[in-house]
Every structure is written in C-alpha cells, then in structure tokens.
Amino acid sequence: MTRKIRMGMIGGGKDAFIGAVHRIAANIDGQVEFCCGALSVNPEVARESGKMLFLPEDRTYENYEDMIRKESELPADQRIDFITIVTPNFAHFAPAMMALDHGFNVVIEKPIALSLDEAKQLQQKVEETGLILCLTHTYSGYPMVKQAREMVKEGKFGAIRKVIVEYPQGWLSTLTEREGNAGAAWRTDPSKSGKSGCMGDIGTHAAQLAEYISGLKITKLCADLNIVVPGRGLDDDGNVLLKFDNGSNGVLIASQIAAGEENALKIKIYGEKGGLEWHQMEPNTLLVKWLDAPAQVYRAGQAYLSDLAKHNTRVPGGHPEGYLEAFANIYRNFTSTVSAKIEGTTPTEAMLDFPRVEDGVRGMAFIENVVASSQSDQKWFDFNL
C-alpha cells in the first residue's frame, strides 16, 4: 500500500474504557489514520471528544448514522476504508448492518450482537457484500497462543482428549452496577446485554480460545448458570462441559464474582502424548507436559518457536509483551487483509489469522446455547447454530 489504511470509530468517547485500547492498538504498527468517530451517544461527550483526539469538527459526527453516511459520500482518496465499533453489545447490530450495506468494512467488539439471529444476519450480509469483519478477540492474538495452536496442529500431542478452561474475574462480587459502575450496569442489564452476563461477557472468550487452540468444535453442552449476587439481573457466574468433534469432552468456567481475581483466564489442554497450559496473565510463558518426559517451559520471543508465534512477537525474548501487542496483532492482519484487497492481491495465511463474523455466529450460538441448557432439565443440549 501506499497509504495507511483509513479508521472511523462508533463510540470510545473520553468517558469509555475499550476505545482507548483499540486506538492504541490499531495505532502501534503505523498502517492506519484515525480519521473520523461518533464517539458517544451524547452529543457534547462526542464533540469534546473529537476534540481531545484532534479529529477535524467536520469528521466528529453526533450519531453514527451522520457518519456513515457522509463518509460514504466522500472521494474515494478521503474516504475511511473501515469502521470500529466499541459501543456496548445491544448497539452492535444497527451500525455494524448499516456500515456494510455502505460498502465498509468492520470491526467489532464482542459478542457480535444481541442474538444468534442478528449474527447470522450480519453473517449474511458478509457474504453478500464481500467485505471483511473482524471480531476482537483478544486472546487469540497472543503468541503464545499461537504457539499452542500450531503445536496442536502438528500433532505434538496427539489426538487431543481435553479441554479445560476457566476465566474467574471478581469484579462483580458485589452489586457495583448500583454503585455507579457504568460497565457493570449495562453488561448486567438483559436489554443492553442480551440473554447472558458472566457467559456472554467472557464465557464467549473462553470458548473461542478454546476452539481456536484446540482446532476443535463444541458440539455439545451442559450448562449450570448461576447469579450468585441477589439483586442481579443476568448470570454473574456458570460451568459448563462440553464436547467437541472429535468425540473429545472439556470444562468451561467463567465466574464475574471470583472474589479476589483480576483477569485470570487460564486454558489447559491434553493430548495423548502430553499436553499444554497458558496463563493470560503469564503470556509471554507457554508450559507444555508429556507423557514419558520432563515438562518444558516455552517462552515468547525465542528462535524455536513456530513462524506463525514469530510473525504475532513484537520484542526480543525477556522484555513483557501483552493486552496491547495481542490487541494489535489482530488489527495488523486484520488491516493486512483489507490492504490486499484493495491492492487485489491475494492475503497471506498470516495475515488471514484473526476472527470474524463465523467467530462470530458460533459466539452467539455458545451464548444461547448455554441459556437454554441451563434452563432445561435435559442434560445435553447440541451445539445448534
């Protein structure tokens, strides 16, 4: 290319935590302009936060359906080549829907929608236009996870038996949304959430990594979801098992009122040579088991890893890389791909390596699926999508 490829963003105004980090994030390789938001959906939080981020008053917008609309009518060599969407999830669908139907690319926080139904209507609408949409799951973009997928993938260990993953978070152990936590008040509310909080929230995380390191598909579950803290309106906590394609069964744990805990999303995995554990974290640090010898202790940066671990490490053995980095490897092959597109070039396996909108539709699909086992008194429901 031999331009940066051109950014809007729909919310991640002054007053909200995700914005800032997906600007940092789209910001550390230098292939991308900010160029234009509706940054809040109060009107003088979204002028003053053009401000704040020097974008031009022409291109601060006060709703996104303004943006949108008027980016779309610019020349071509102004014109954003793709929208960000950081607003919470029951204002992902219209703006996401909108973008495409304007021949914009998108990303998108997760969970892609509101309901399985609004995912595979956006889903559709991929297919239709051709356009790329990438789902920020973050974790994905480790490369220490990474690491793990291509070993996996290798048949290091064998046919893979197990799964198990857990993400404990204790931040919602007790009833903040009423204390004026303007995050937990809205992930807690089933009309800006939708059907799930703690499992919709990060239970989706938790699932996707674990189909992505695995190489897997759940196909099955039994959920038990559980809120612990009266007064909450969604579940704060839940297990579930599964199974997967390959006949192999798991656990999933995610829990918001894990008192104590930070963001302690942890995934084991086990073949029948040996098997894996990463630490989200410990990132940098991927410790692999076997069978008939010693354990090891791989870590990031080092000339023994896969090329796909190499391609997602940004700094030498020994120096912390985490959130952020992660963050932006799924914004570089993300923008990557949109760049050979518009070249017309073909995109490289590498840069391909990022989630989208199927991510997306299984997410939406692991969210209903739970709800609904959970409460059923059958005790296994299929992976339906």
Given for the second form:
Protein chains: 4
Amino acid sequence: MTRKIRMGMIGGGKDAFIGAVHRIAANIDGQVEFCCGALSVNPEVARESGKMLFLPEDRTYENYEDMIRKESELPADQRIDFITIVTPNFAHFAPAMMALDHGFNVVIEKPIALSLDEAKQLQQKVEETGLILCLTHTYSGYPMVKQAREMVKEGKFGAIRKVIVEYPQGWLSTLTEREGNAGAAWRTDPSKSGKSGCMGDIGTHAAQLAEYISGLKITKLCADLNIVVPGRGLDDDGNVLLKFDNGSNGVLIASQIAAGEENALKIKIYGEKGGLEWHQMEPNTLLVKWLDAPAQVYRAGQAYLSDLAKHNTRVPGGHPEGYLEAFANIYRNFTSTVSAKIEGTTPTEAMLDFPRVEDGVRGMAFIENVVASSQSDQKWFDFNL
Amino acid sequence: MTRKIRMGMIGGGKDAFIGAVHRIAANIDGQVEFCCGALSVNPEVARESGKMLFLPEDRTYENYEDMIRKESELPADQRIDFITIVTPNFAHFAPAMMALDHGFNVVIEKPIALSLDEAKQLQQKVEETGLILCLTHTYSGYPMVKQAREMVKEGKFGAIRKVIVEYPQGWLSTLTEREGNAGAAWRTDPSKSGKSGCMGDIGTHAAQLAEYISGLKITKLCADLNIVVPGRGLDDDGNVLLKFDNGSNGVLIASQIAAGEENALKIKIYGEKGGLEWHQMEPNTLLVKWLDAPAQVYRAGQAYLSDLAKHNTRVPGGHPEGYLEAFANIYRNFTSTVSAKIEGTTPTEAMLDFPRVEDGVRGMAFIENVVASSQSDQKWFDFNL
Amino acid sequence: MTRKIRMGMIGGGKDAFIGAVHRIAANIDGQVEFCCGALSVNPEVARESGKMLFLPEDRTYENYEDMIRKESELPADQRIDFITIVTPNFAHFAPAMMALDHGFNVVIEKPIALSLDEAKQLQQKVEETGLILCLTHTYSGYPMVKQAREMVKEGKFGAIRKVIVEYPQGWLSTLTEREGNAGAAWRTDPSKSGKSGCMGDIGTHAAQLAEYISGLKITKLCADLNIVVPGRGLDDDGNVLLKFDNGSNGVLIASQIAAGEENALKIKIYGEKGGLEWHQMEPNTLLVKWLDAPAQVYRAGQAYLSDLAKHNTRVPGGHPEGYLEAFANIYRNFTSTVSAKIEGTTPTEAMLDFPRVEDGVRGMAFIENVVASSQSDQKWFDFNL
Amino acid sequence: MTRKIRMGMIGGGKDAFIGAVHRIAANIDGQVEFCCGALSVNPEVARESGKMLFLPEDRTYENYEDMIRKESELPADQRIDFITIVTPNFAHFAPAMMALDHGFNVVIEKPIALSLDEAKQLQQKVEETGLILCLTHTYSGYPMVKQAREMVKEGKFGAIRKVIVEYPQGWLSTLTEREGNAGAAWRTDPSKSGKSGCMGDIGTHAAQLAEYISGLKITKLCADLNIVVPGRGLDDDGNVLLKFDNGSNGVLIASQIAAGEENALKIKIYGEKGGLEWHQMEPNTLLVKWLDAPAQVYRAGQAYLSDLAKHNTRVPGGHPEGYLEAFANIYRNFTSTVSAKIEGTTPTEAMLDFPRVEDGVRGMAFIENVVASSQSDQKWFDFNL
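I have the form predicted alone already, so could you send the form predicted in complex with another copy of the chain?
Everything in the complex follows now, all chains and molecules, and the chain you saw is the first one.
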C-alpha cells in the first residue's frame, strides 16, 4: 500500500457498541485514516462524537446524505475511499445504496438489510458499480476459523457428514428492552430489526460460519423459532435442523435467553476421518479430532498452520488475539483489496477472503426461510434464495 | 443391611463389555454376592466365563431358563435375590418376564426391550408381582447429575426454558460391524437392536438424562434420523427438536458417526435465572451459570452439595469418581431397596432414586416416536406413550 | 487366577476414609475376598465395623496381634494371603513387621513408616522373607500416568530436562485439627505423623510420581518447608528445588493451605523434543506437547495407547475412570503377583508394576532429606538414602 | 483529550516483532498519532520501514540522535509528545536518557536497561525532569489481572499466604540463535541482553505480575538458574523460591526450554479464605476459589467486575480481548496521563495504573539478585534494591 485508505462512518456515535468496534478494527493495523462521519441522527451527539474522535469539524456531518454528497465532491486525494455503515438494520439499505451510487466502497454490519429483496437490490448495485461491499461477519475473521476452513477444503477429514453450530447468549433473558437497553430495544422491534430477532442477529452469524468452514451450502431447513420471554416482539430463541448440498445434516441453535451465557458461539464439524471443534470465546485453539489417533490442539500463531491462518495473525503463538483482531482481519483484507484496486494491482486470494454482498444475500435468505419454516407445519423447507 | 444381596447374571460372558461393567458396579461396595450365571449362549464360553469369575460349577448354567428354574428351587438362604440381564436388546424381554414370574427382582440394560409393547408388558408384570425392575441408565447415577436435578427442583434457575443435550460418539464412523465388531453387529441389525440404532442405543440415554435433570417430560418432537454410513441397517445419527410439558423447547443430538468423539454426552439446561452444564467425560464438575453473577464450578465430594449428591459419592472432593461409580450408584441404590424389602423396612427416597420400568417404557416410546417422526413429513409429533 | 486372593485388614473401621478406599479398590475386580479384620483399636468400633462389612464374628479381631497370630494358624485353604494396613503412620511399622514375620504379604498406605530407619528394617525383612510389600502410591496407578512413563521410557521426548510437580490442597487452611477433624489431628501431630506433615502426606506422592514417570532419581534438593497456619505442629506447606540424576532440574510444590484447592496434583515434564502434562483431577487425559507440531490429547481407553496403559483400564474411551480405579489397579497388579506366586507362575512385567518397599524407603528418605534441607542454610542437599 | 498524542519510535523496523506490537497497541484506540521514527540502525531498513508505515520522509530518521534532536526543535504543535524505545536491551539506556534530557516522555520495553545501575540513573533522570517513563510489562495490562489485584487489595482472600507463578516457553529448546533467529541471538548474548537470559526476558514479567497482583514485595530469594541447551551463553531456564514482605512464600518458574509451551504464563495466589488463578493464554477468565464454596469463574466484560477491570476493557463479555488489548491498555493509560499533563488536569488513579521507572528498577534488581543467588551456596538472598 502506498497510502492509508480513507474511511467515513455512518452511525456509531459515542456509546454505540458496534461503531467503536469498527473504529478499533480499522485502527489496529495503521492502514486506515478515519476522515469523516455522520455519527448520529441526533446533531448534538453527532458533533460531540466527532470531537471526541478527533474528526475535523467540517467533516463531522449531521446526516449521511450530506456526508455522501459532500465527500463525493472532494478532490481525489482527500475524498474517502469507503463508508462504514453501523446503524441498526433498518437503516442499512438507503445509505448503502446512496454510497454505492456515489462511488464509495461500503462496509456494512450484518444483517445486510431488512429483507431479502433489499439485499438483492444491493447485490445488483454492487455488480453494476463494480464497487466492493464488505459485510462484517466477524467470526469468519478468526485465524483458527480460517485454519478449519483450509483443513476441510484440503480434505483432511474426508467428506463432511455433520455440522453442529450453537450460538447461545443470555442478555435477553429479561425484558431488558423495556429498561432502557437501546441495543435490545431496536433488536426486538420488527420495524427496526426485520422479520427475525435472534435468528437475524446471531443465527445468521452461525449459519455463515457453518457454510464458511464446511464449504457446504444449506439446502433445506426445519426451524423452531420461539419467543421465550413473554411480551417480546420477535424471536429470542430458535433451533434449526439443516441439510447441506452434499447430503450431510446439521443443527443450528441460537438463543438470547440462555441465561448465564455470554457470546458462546461454538461449532463442531465431523467428516469421514475426523472432526474439528472451535469455540469463539477461546478462539486461538482449534481442536482437531481423529478417528484412530489422539486429538490435536492447533493453536494460532504456530508455524504448522496454513498460510491463510498465518496471514490473519499478528503475534506469535501464546499471545492471544481476540474478537477485535478478527474484526480487524476483515478490515485489513477489505482495505488491502480496496488499495489494490486503487493501485491497479490484483488482490491476492488471501486479501479477497472477507464476507461480501453474496453473504448478505444468503444471510437474508436464511432469515426469511427460517421464519417461513417456523410458521409452517411442513417439516422440511427448501433454502430459497 | 444384614447380609449381602445375591446376584445372578444372564449374558455377560468373557469379552462382553457391559457384563463386566455390571459386575464391577455390583462389586464395588461389597454389598453384592455374585452367585450364578447363564453367561453365554455358547456353552463353552459360559463354562469358561463362570470359572474365570469364580462361580461354582453347579451354578454356572448353560441357559437362562435352567438358571431361573433351578435357582428358584434353592432354599431361601441360598437363592439369588435378583438377576441382571446384559444380553443384546432382543434378548431382554423373555428372560426378564421369566425372572419376574419366578419371583426375582431384575436389572436390565437399556433399552428395556425391543418394542414399546414389550416394555408395557414388563411394566404390567412388575406391577402384578410387586418386584423391582432396575434399568441401568448409568448417566443418571452420577452425583453431579443428581446435584443438577436437585438444583432445578429447588427452583434455583426459575422455570426451565431450554434443554440442549448432545451425545456424540465416533465408533460407527466406518462399517465396523462388517469387520468383526460384535457390539456393532447386533446394534446395527434391526432384528437384534429394534427399530432404531443410534437413537435406541444412546439417544434414549440423552432423553432420560434430559428428563431426569429438568424434571420435565417431552411432549412433542420433530426428528431427523440418518443412516450416514452407506450400507448400514439402522440409523447411526440423528437430531431431534423437542417440546416439554412446561412449554419449553429443546434439542437432542445423538450420533455414532461423529468421528473422533468418544462418549461425549453433554447437557445444558437454561432457566429464567441461570443455567447449568454437565459433561459426562468430566463428570465431577457441574458448571452453574447465573444471569448477573460469575459462573460457579460445583465439584463432586464437596460439603456444599445436596444430600442426594453426597449419598452417591464415595470419596472426598478432588478424588475423581467416574462411570463405574455412577453405575455402582444405581446398583447400590437398587440393592439397598431390595435389602429394605427383604428386611421389611421402608427404603429412603435416596435409595429409591434409580431408573426403573417406567423409564424403560418412556425410553421405548421415545424410540418409536422418533422413528415415526423421522419417517413423516409432518413437523411435530406428539410423544405418544 | 484359580481362586480369589484372601485379604485381612488392620485399621479402616467405619468412618475411616482410606480404609473404605482400600476395600473398594480390592472389591472392584472381584478377585479379592475380604476375610477378616482388626478394624479399630476401639473394640466396639471394631465389632460394629466387622458386622457392617459382613465379616464373620470369629474373624473380627480386637487387635492386630490376635489377628495375625490366629490367621497364621488357619489351614492353608482358609488363611488370608495378605494384610492391608491402613492405620495412621505411626502404626504401620509394628503390624507390618509382625505380618511379614508370620508369612503374610502386606499392603501399606504411604508413607511406609515413621522414619527412614523403620523403612529400611521393613526392606530388610521383605528381602529376608521373600514376601511382597505393596505401597499404595495411588497416583502411579492411573493409566495415563503409565502411558506417560512409557512414552518417556521410549524416548519420545528425548532426554528429560525439567520436571514440575505441584500438589496443592486447601483442607488445612484453618486449624481444623482442633475442631474434631481426626484425619487432620494425627497428620499434624509429629508423634503420629513423623517428621513432616504436608511433605510426608502428599509431597511423597508428588516425588514418587515425578520419579515414576520421568524414570529419573532425585539426587539433590533445596527445600523450604513452612508452617503457615499459626499453632500447627508440622509443616503444612513447602517448596523444593530438585536436581535429578541426569542433571535435569525440577520443582516440587506441596501445600495443604492452598485455600480452595481440592486434590490438585499436576505434573509437567519437558524433554528435548516435547513434553507432557497430567492433572490428577482430570486423569483420563494426558496432554502431549511437541516442539513443532500441535499438542496431542491422549485419552484413556484408546487403541493407540501402550499395553501398560491398556492393562490398567477397564472401560472404553470416554467412560471416565478415576481414583478408585487407579487404586484398584495397584491392588489388581499386586493381587495378580501374589496369585502367580501361589500358583508358581512368573508374574508379567505389567503385574509387577506397583509400588513396593523400595518406594517406601525412597519416600522416607525424601521426607528426612527435605526436613533437613529446610532447616539448613546450605543451599543444596544430597538426597541421602 | 483534546488532541491525539504524538509518538516517535526508536527501533521496531519491519520484521521486528515487538515494534509492530507497540504500534498496534498505540493505534487501537485512535488516540495516538505515529509521527516519526528511527526505526533501524540499517539506513535502508529504516527508510523502507518508514515508507511502509506511511511516515513522512523528513521524519524518517537514520539514527535516534538525529530524531531526538530534530524533533525537539519542532514547534510545539508538531513536536512528538513521547518516544517509544523498542531496541534490544543494550540499546535502551542511551536513547532513553537522551529522550528525557530533551523533554520527551518515554515508553520502554522491559527490562528497562542492562544493569541495575543504569536503571537507577534513569530513575533519577525521571525524577529530575518530571517526565513520565512507561515500562511495558504487558501482562499487568490485562483486565482480569487488574480484577485480581483489586480483589486481593479489598481483602477478599484475607492475608496472602502463597504465590506460584510460572512462565514456560519452548522456543529456545534448540540452539535457534545459531540458525538465524535474530531475537534469540541477542537474547542469549550477554553483551546485548545483560546478566540473565530467560530470567531477564520473562522471569521479570513473572516477578512483576506476582507483585502487582499480590500487592506484596519480594524480600528474599533462592535461585537456581540453568543453561539447559549446551553451548548457550545465558540461562534459558530457572526456578526461584521466594519470600514476600508479609512473610508469605512463593515459587517462580521461568523457562524457555519447556518444549511445546508457547507463552504459558500462569499465576496462582492463595490467601486465608480462598485463592485465584489466571492464565495468560486464556486471559479473559479469572478463576476464584473459596475455602467452603464453589469456585467462581470471573469473566472480562461483565457488570460485576471492579471499575479498574472495566476501565481496561473495550468490548462486552464473551468477545475475547487479548495480548494486544492488554498492551493497548498500558498505552491508553500512559497516553491519558500524558494528555492530562499537557492539558494541566489531574490524571485519575485508573490512568496512572501503568508500570513505570520504579518497576524497571525492581526488575533490574530482580535480575541481579537472582543471578547472584544462583551463583552462591548460600540458601536465601535478600532482595537488594
């Protein structure tokens, strides 16, 4: 890279959790310059946040329309290269479309939009413009997840036979959305979150992770979504039986009422010759199991790992990296790809390894199919895209 | 107890895995005298096994009919008190009925029989005779499982909302039944094993454990049973969505093609205020999770445990007990109950805490309902008893 | 074996922890017949215990002298084959000498005696009589400890470079010996326990385990023993630097004031090419580490283990065995050796793999050297035998 | 903060491990502007590194003297606020002294210098100038380490009785310093590393961590340093018995020949009422043990933690933070303190919680005392400062 890549941000004012995460992820490697923001729909908050984040006053905007318009008029050596959208789900689509229309690459928090239809429009726009849309499915950014994917791809386990992915959280065990928890409030409000709560918020992560590691695609599902806490507007829990395109089966469990759980995403995949197990909360370890030999403990930062895993690691083994580094891997790969495009070079396969608009479309399809299945008496639903 | 309780055994000749386990479980506490056996359908093996196990020649029988008949004719101070049946599934029913008919209490390996109908006949016979039938659902014999049950019962977690139980094994990942593995051969043969393979063999354990700890009953299920290894005669894998009688939901996963897994039964239960997690392979630990406080690590042998947990422990904390001791707990409780009956005293609640014919009936119903559900396009099946 | 081996017991009346453990260990495999006992110095307790344990009245003795004398006069087909001594340390020597003098093999709880001198007298007596003395260093009975030993012996790790063994317990964190804890009372009383408290009670286990697995012998030590709880009569804590006979170094930590610890014996051994780690509280796992490859998780009951490990296992992988089974391994090996001797056959190497009088002598030497070192200003002490 | 804090760097050219870590740590929170560097003694490497890191050409210096001199002449609104020194040990003292002499605050990698004497000179200079010197003892930057410290300080465990800290690494198991490993080469060269290898490199971290959490000071020690790999110039392994200023005892183990270990720093501390255990490789968990109650699993990011722990966390529980975030905590606290000084405000206690010149002096004293003790026949050495 010959220069830093310039970022603008929509949403993510002070106190917003995920906006801060995006900024840290962009900061870590020193390759991104944070230049401007429309950080809040509340002008006061927008101004204060800009100041707190050392943004120049003239690039601290009161709304995203202004930001996109004015930034697009700046000279090329000042103009931002991409826009990160970290608003609630219902406010993804419009700014993303406008950003793409004005020539900006885009980073969006998942799920990509409110509906499969919106997702498909974004996909079409991306194809038309040739711009890059990156979707921050963080968990696929972990080095040991990439190691897992590589080992499956190389056939170490033979044909995959079974996938079990579970994502329990406990933070919606009570009606916290009525007690001032802003993140809970919009996530449980269908008008802001979309057709699904828990499945949209974390089930999509689990589904993306399962497909990413296994290299398989979900083809059928049978879902049981539940509103466990009385009075809630959207599912806070769900279980899904899965079938994949190679005939193997799976189970996906996502819950936000699993009292006492933090963010305990776990995945187990079994093939003919062995299997693997990965826990997000201890992400630097990948347990690799064999039919007739001792299990192996693969560890991040080790020389024996795949190039892809190493490419997504910053420090030697035993110096734990975590969620923010996984997030930063997505940013670094995305940024490297944007840089390559700017410089007219060809991005490597490792750079291109980040989730994008296709993942967004599959994620929205997952949500819509799961919701439809859950409401039906029919056992198996095709995964319609 | 004023004397040892006398045991005879049907099946369990040398090289049979589960017969040896039953004998160890009966031996541990020094309260059982192993008196006689019909240890194999092969007379040679029966004789050799009897000798190896220090049985007198005249009480080493060539078939169970002889044994039951002759033992029933012995004077009361020599006659056995109970018979353990450790034959393959298809050979449970007839000897159990005959034993009960001749006045012997019975211990049977699970599943109790080949069909729900057989199970119900056994139940009726038990009711008629007033004898005791103990079913060795080993996993409910662990002290920390009992601690879990007690904590749920006391309402520590509030109403239960979700149960996730998984039981992965890997030993049927290949067609080992065609390579001389006798245990695999009968388990995958419908005529010897019954309507289900994996679900009958280990799924029933998982279901019993879920109900035992949660105190709930399965009311509906939606099953996906699979024959993953081509050429096999019965399911070797399956996933089941569950509904319980308090409206909560669950997932049960059982697999014998989970390559690299040993016997990794795990259960997680979530209530309104917290949850618990137990792993059979590290059975002396019970992880207790709370909504707003640090998780707690309950450990076997500690003073803070419930009386029921303590009653089922032999050594102080930090001296691990395992599978054989869990098994022995079932034997000790059963034996104490038999002894109380002999001595005309009332068994305590703790003595009575072992699985019995009702569990056998529910287990067979689970198998039949799961198989029916798996073959149907209908989503939810009532758990018919 | 053509018959059960007959056991008598000295000490171990009702409520005694370790006596019960010895009986369970002897019972498990059905190869030992418990025939007689002098179970308590309190005649009332002795009688009640005998009854509770189903001993005949005429073989329930009031003192060990009677028992040894009378049993030695019984005909060969009734006479016991060995005597287990489970009294406090100070009451090991006399009954052991008398038992050997009367032709009985002996099992003794560790430490073998009150002093190195007593230990040496026992060793001489064993040599003179040709009888077998088994010392129950339980932890060397675990299958994964044996696996560790075999791997070291085979040179898998190259030359051993470092041994770290720690044995923290917390049960003496308060002056529990003044609150009616009988086990604490004699262990902290020099007249009953010997020159050392914690180091004698558990430090000897740690030292024996380190030497057993590594195949090395301690040659020098530098000890720091502490009485941490004011008012106590003997060390309740200690740290020892070690040198082994191949020049490698080590650390041994033993404590009974490590508040919150149960029985957390752990050992780590490092060689040129890798290392291993074993935790007594999760005994079925042996972690094997390599210089340039993923660590491996060796598990009890697996086909890939050494013959020695398999010989000391009863159930397949994933069915946890524990402390009682490790204890039973020592009994089974000892009993098999006694049986071979009776039958005039040669015991296999696997049968002979149990701790004996030489371990007892080394254990007493460890205690005396550690105590001397701790009281000295000299840094390194030779391990004098 | 009203503006970003400006950083220059000495050492840390491309391919240097720890320089990159410092930059990431400084980047994460977006509060530091990386302005200039003297990144290598090799001018070519210095230039290329500057370019790679997007430094302006005119602030990419060929040596640190130039950098310090020229930066000190820049106007206040451009001039850097602090200098990070990430050269090998022997090249810490001179640039640090010069930087302080020119009015720059300083961040130094540990150990602070080559000798205790140098450390004391730095301490005097810091006192004279009133500038801030931050020493990056990373491990004290972890939130759960801070939680541990707070719990000890609050007396939750009563008086501390024992500290066990171990820091095993395996990367020097072979003579890698002769195979082109630059980091190994200077670390094992007394002229570049100082009097000690392993104890200086990682033993000092362990000692600092033990004192930081326990709030105690080492007063006596008895050390055994070893050169395990033949041909090496400095200790690669060592064990130290410790006494603390409240009379409690401890053990410190550090090794770089523990084959198969990564960076497995662990600490256990026991008090009268309970204890705690923390593992650097799983840093978001703090195990808290109690005498008569279940152990508790404290987790980073949770509401029940101390303010100090929360202040050093960026994301909610279950989103693992790691080594880089711990490092960044030290930078953030240091930077906030520098900012407060610039703005004339009083830094909070939480801001001031980072290691500084006093820690550097204690670290050098630890090294010199350990080396002296190891070479002596005297058992206990006073910790001379």
